[in-house]
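So this first bit is one chain, no partners, the form predicted on its own, shown in structure tokens.
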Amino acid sequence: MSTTDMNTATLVDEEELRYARAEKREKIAKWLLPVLVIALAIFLWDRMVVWNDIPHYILPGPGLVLETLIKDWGMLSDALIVTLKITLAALAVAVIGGVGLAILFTQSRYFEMSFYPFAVILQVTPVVSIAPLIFIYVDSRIAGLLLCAWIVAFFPILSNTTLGLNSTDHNLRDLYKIYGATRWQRLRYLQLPTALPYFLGGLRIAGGLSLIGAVVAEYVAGTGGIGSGLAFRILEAGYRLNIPRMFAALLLIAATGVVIFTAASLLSHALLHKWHESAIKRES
């Protein structure tokens, strides 16, 4: 080997080991910025409790809401479970109604210039004023929540579902029609997979909405009993002035949505990491 190739090679060596540096260092940055940006916040958040000598029934101080939340888990746990349900029950049934709309609206445009306005009307329309008529309608308290919940959570899935599926690229949809595919196998093998990080997108989206759908219909609901979710534990505690409660519960409900985005967030990774330019990870 010359002396250039020698030199050569050791420049691509140098590159790749400063790539990988770099790359170890991004992962590290990635899950401790965050951390230490929200220990700062807790940090704040607690002096200022006690510099201004602020009572806990106005500002609790972050111990506080812990102990709380501690000493009330069997309360707020089962609240968190029914609240749960409503919502994954909720982005569940967006997800198969939403896809399968999508489907139906590429499949007959004439399907969608009657149907989708009606969509873009459910999702234009505050499910806050909606949800009374919900439950005067609606014979059952869960059913009602459900509904609610889904209002919100169902347009995303539709919307970016439907775009992705009128996204594939019309040559091949031209390549396609030569070799003589069914419209089956172009929706299978052509449509789906182009649609799919749009999909994934909407799912994000639809997750955290439908947890938003669910606490503000039990708000409306406002009825307690063994049934109650984190919203009515959160009115009850308001009512009581029991603060750190309220902060309690209100931690499970952000501590759930983040939950349900992360899920979303690792399942668009492993389906699209391997394939999708918005996953593969490249040499900058």
The other form holds:
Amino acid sequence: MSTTDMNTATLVDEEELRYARAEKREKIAKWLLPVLVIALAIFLWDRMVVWNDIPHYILPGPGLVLETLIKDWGMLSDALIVTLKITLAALAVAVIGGVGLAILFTQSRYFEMSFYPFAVILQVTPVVSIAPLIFIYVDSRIAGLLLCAWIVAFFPILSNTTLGLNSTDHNLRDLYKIYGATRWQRLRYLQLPTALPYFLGGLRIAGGLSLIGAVVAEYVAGTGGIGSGLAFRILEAGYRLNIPRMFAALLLIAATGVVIFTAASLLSHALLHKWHESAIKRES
Amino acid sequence: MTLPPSIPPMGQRDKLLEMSNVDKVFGGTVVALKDMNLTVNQGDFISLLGPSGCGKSTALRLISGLMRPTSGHINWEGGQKTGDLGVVFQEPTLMPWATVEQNVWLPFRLRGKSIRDVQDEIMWALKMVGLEKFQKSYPRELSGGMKMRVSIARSLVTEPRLILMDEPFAALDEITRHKLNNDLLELRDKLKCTVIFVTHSVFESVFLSDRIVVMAARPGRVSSEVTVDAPYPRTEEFRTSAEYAELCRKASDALHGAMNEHGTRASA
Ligand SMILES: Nc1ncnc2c1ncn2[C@@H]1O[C@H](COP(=O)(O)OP(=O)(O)OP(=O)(O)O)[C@@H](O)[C@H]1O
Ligand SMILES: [Mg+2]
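Now that we've seen the form predicted on its own, could you pull up the form predicted together with the partner chain?
Every chain and every other molecule in the complex is listed next, the one we just looked at coming first.
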């Protein structure tokens, strides 16, 4: 009997070990694989340019793009800051507006009935088609850009947060009622925490959308000069056939998008990892 | 604590609340309760036993004030005060984002009390259910039985006069359920509180209660009442005693009687 016990004990140990090894491997692969694939893609890009003798005004190699990025850093970083400011401001206003409206919606059915269609209309109308009008009616260029980016970004926050605020457990709602909770207490202690994971899901989408909104609006707004963002720099470089600079600016936009998404994911993890299913790591 | 030293025997208890001629009709057509009368005395452990759909949950919701009767009255002796009522649902109904102690704090929190001010009460309630070591845990870290204990701790943290329980252990396995049954009786013995306990289980109702109110369906009403006069404390020995078997047979007969009233079949 003791031998079988021993056997099972060692078996379990081996299994555990194998499992631990597999987990470690997966952890490394999660980082290593994407990095390798990107490195390979850049390498192939470089080789293609060199092997086929592609002129840099058609397709610059990665080295040249990097060189341009460093050379034009003064101008590009200014543009990056402009685009970032508009993106983040639009996102902030989208969060405030989206959450605020969602709260108003759940406080009054009639308010929701009245204004939800407006929100949908704003959402389904492509921003490129509204943007020219916005720039006619809004004098300040910055305000126009902000408005465009906001229109694109706020809807996912609004709809997700509204869904979350309405997803409270009905027994908990009864319990709050029995204990005589006020509307405000119910909102604060029950509805807002319930809505948090939904809101964070919306935030991740809205982060990317506000960048898209900011870039698209800038294309439409056109006129550049001092205080213009990355999108305008791409347009401008295109007119001058400065393809390497187009790529450098593009690289910055993509990097900005990745950073925003990562930041939203980290925030989500930080806020939810203690209790929410989406953020809890399961054993198997 | 101003609890009486012991629960007086049945027949000598003060009245706590009374349901008189209560009707509850949903949507103008579904008669969930028809002319229900029930007197609840201080210290009673009442089980509501009956087939599905006979209005047990409806009766509890009426007593808890979540709904108003269509007609009839529910009167608390001396009026109902805040904190007079504790409730336990079939699911633990905990807030997953809050720790155990924060969940137990809820009834006080909604009365504007800070967690510091009621730390003693929270720890006392957690000790009552044997979870004092888990105050900082999150619900997902607990087993189903432990979650139910937190839910019970929350229901008794305000030292309510009446605790309403709607099939609280129905979703648990048999072993956990027996354990929680024993603990519930121990709690009741310490707190001298009044309990109304909804169950589908004849055995559970006999083990726990001193009054079994058997209900019939269509329309929901009280069919009969079985008195369980076995003395407390009741332990595991009681479960295997001849007295227990006899009482279960009695309650079972009453339940079948209720299901056959007016020709309504048990299978319906
Ligand atoms: N909110 C409601 N609206 C309409 N009908 C309802 C509502 N709540 C309950 N009913 C009806 O009232 C009757 C009694 O329901 P109730 O939930 O009180 O039964 P129950 O005895 O608790 O049943 P179970 O043992 O299945 O929990 C049922 O026929 C049910 O369909
Ligand atoms: Mg029920």
